[in-house]
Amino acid sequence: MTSTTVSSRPRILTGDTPTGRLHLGHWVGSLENRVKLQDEFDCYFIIANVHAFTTRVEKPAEIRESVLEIAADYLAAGIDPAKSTIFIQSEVPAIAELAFFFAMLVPFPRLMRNPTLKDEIRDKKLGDNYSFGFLLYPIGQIADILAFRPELVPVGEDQLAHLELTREVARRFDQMYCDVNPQTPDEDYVKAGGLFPVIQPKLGRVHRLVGTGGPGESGQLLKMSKSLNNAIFLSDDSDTIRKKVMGMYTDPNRKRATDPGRTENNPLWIFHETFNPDKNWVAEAQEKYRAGAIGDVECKKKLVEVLVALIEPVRLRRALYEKDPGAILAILRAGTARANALAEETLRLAKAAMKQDYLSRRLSFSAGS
């Protein structure tokens, strides 16, 4: 097994559960940040395929395909494997071992107070019909993060509750096994002898991008999601983008082109404010829209131009990777080897802190089938 390469740059860990291709919500929520941070940070990007089994245990082939889809999206969006490490969660055994130890540090009532877990149960209408593995998901995510001892975790707003639980576990481990004083400021835990940093989240410029459809049962605009069929994907071609934008929900009270239009909580204008680089056009067009001097169609056509300009280069790069799936697997193989080197080192140090360091081990890798 290769040795851990020490980087002088601060480390980042983030990633995605493979549920299919990535969309614009992923882009502004975290992926855009990741691309920008590659030159400044030592970046590790996890494709969390084990977590996908918490709700799709009967669809292993679909999960495998999603892993490759996300890897292609990463590369097409600008994640550079020469600068960053992309790896597959299930191929890093130290993560699962750490998850078992961390599970001992989280009381069950605390786990069930996790609002993200509650939201998942509600949104996916699971009722009481969820596996024990589903409840382990937040613990697994803690291990995903702390196995790499990052300082920052770029995430979307919906992941903040998970990160707070991660911070709690890092503090508790360091206090219990590394004798860190509980009064130590979060940023000084490692300096005080702790193994795990108390990580900090880094939010994208848009914390929650709405979808192209209308509001949900609560009357609130729904978050962009593949499962809700309201997403524009980073792999969509220009015709698909045009169809989705032209069918986008806007203002139900806008009956005729001459009626005043509402720009607040209107997906059309949320998208323009988020993606249109011509801020002067946006401001002037919004004023005309509110006065009834400009219609939905004209504003949607402009949005189509903006989104095609953003997505088309990504789509074309993705098409090149799709022609050579072996290249994607080679990148994942190399990244997973690097990830294992670091995660194994973390596990070794954690076992030593817990006085469970009886033996040493060395992992090896083959090309696979």
Contents of the next structure:
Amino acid sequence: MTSTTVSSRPRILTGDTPTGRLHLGHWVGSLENRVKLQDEFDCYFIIANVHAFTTRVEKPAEIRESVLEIAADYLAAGIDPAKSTIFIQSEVPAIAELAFFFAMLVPFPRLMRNPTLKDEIRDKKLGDNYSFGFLLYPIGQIADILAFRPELVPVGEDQLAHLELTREVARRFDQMYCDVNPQTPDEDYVKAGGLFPVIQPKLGRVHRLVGTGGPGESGQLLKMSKSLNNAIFLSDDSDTIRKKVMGMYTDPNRKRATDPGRTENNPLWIFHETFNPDKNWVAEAQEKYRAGAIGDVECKKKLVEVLVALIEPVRLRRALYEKDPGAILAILRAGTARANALAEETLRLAKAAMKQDYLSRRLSFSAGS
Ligand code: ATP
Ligand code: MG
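Give me the form predicted together with adenosine-5'-triphosphate now, not the form predicted alone.
Let's see the whole complex now, leading with the same chain.
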């Protein structure tokens, strides 16, 4: 393993499941913040490939490909591997080991009340066919986070329920095994002798970007998601963006341009408000839309222009990385070695706190096939 000095900057941990490529929801929900915070924080970005198996157990080749896709998306979006650590979850064994211990600190009924799990089961149409591993993933995610003892976790809104569970586990562990007084304010847990910080979520500019499709079974517009076939990807070319935007869901009651249109709960306008830098155009066009004085097609064409201008530079940078998967793998290997140095240290400290420190160990890695 390469030797590593752990930085004194406060840490960030966040990441993505390799179930596809990154989309605009990731950008405004989390990625934009990550790129901005790279200088101020020591950033760890996890590619959660084990979690991808919760919904794609029969597609290992796709998961592998998606690990590289997500890494290429990160690099193209502006994550700098010289400043930040990008790593692969399954190659950091301390995470799985911590997850087992953390599972004891979460009452099962508490887990089953988690609204994010319920939403995912409904929106991804998992019915009652989800695996035990699917239920285990929020626990795994607690370990993904706490293994790095970060201060901040930049995420989209759907992750808040998981982060609340993470905060509960950090408090419980610190109270039970590090003698932290339960009256201690959350921000002082580490100062009071706790191993794990009671982490803070950091929401992005848009907490939950909707997809290009209509509402789901809940009647609400679905969030943009890799798995729901309603995403505009950071790697989409201009033709693909045009097709997706021209076919996107708007106001279903508007049959022609002269019908008054609804701008709220309308993805067309949510996207303009989120991505169009020309706020005057948006305000004027919305007024016309409500009055039946501008067509969907014109507003969609404008949105195509806006999104192409945002995505095209990312797509072009990404195309350069795509030509060199070996370079991406090298970045992932170096990052994973750095991640292991920190996660092993956390596991060692956690075992000592739990009085289960019998042996010491040192991991060693070689590049693999
Ligand atoms: P999947 O469909 O496999 O669940 P996803 O598109 O939901 O994929 P994740 O890998 O689960 O993406 O999420 C990665 C991060 O991006 C999380 O912090 C999540 O909250 C955030 N995120 C994902 N989709 C959105 C969205 N539409 N709006 C805001 N943030 C989002
Ligand atoms: Mg998700």
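Numbering follows the first chain given and starts at 1. Just so it is clear, the structure is predicted and the values come from calculations on it, not from any experiment. So that the term is clear: the rigid core is the largest set of C-alpha atoms that superpose within 1.5 Å between two forms.
Superposition of the core reveals a Cα shift of 2 Å or more for G216 between these two forms.
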